[in-house]
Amino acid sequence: MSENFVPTNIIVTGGCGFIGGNFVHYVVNNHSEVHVTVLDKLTYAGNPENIAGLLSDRMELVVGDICDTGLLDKLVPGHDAIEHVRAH
C-alpha cells in the first residue's frame, strides 16, 4: 500500500525569478490547500512582480537569503516541503 504525500505548507527558494514565480503560480492557482511561503534575496533574477496578484492569505513573501541559518530555523518548522529553483 502506498500513501502519497500532500504539503499543506511549502517554501519556495528563488519564488520571484521566472521559473519559481511560475510555480508559485501554478501551485497558489491549482492547489487551494497548499500556501506557500516565498524565501527570496531579490538580487538580479528576482523581481516580486512575478508573483504579484497572488492572494496573500495563501502565499507569503520572505526576503532573505537561504545561507540564512537564523532565518531558516524560524521559517522552516511547520512547512512540509521546501521547492529549491533559486537562480545559480
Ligand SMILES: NC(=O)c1ccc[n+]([C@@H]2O[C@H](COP(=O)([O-])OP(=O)(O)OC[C@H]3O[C@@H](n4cnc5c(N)ncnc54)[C@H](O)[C@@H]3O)[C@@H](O)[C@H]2O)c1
Given for the second form:
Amino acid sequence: MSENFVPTNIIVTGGCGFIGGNFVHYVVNNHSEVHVTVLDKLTYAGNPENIAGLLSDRMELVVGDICDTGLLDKLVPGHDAIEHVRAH
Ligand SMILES: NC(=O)c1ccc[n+]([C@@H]2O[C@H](COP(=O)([O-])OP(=O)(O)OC[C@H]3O[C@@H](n4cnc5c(N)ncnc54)[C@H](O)[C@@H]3O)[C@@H](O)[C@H]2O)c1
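Return the form predicted in complex with the named molecule of this protein as a structure block, the form predicted alone having already been given.
Complete assembly follows, chain above in first position.
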C-alpha cells in the first residue's frame, strides 16, 4: 500500500456502536470524498440512531453479520478499505 493511499469507498463494521458511530460521523463530516458503508448486525449494542442524520448519498447502512461470507462476497468488491470496529 502506498504511503499516499487515500480510500474513497470504505466499509465500517460495527458502525452503529459507540466507537464505530463516532468514526462514521468523523469521516462523513470531514472527508467529503469518502463514501461509507456501515456493516452492522445491530446486536443489543448497535443502534442505528448513532448514525442517523448523516447524508444518505455518502453513507449507507447494511444490516448483517461480518461472519456471513455470502454477504461479504457481494459487499466487499468496490470498496478499498475496511475499518473493523465490530465488538461481540
Ligand atoms: N469503547 C471503548 O472504550 C473501547 C476501547 C478500546 C477498544 N475497544 C474495542 O473497539 C471495538 C468497538 O467497541 P465499541 O465500544 O464501539 O462497541 P459497541 O458494543 O458499542 O459496538 C459494537 C458494534 O458491533 C456490532 N456487531 C457486533 N457483532 C457483529 C457482527 N457479528 N457483525 C456486524 N456487526 C456486529 C454491534 O451491533 C455494535 O453496533 C471493540 O472490539 C472493543 O473491544 C473499545
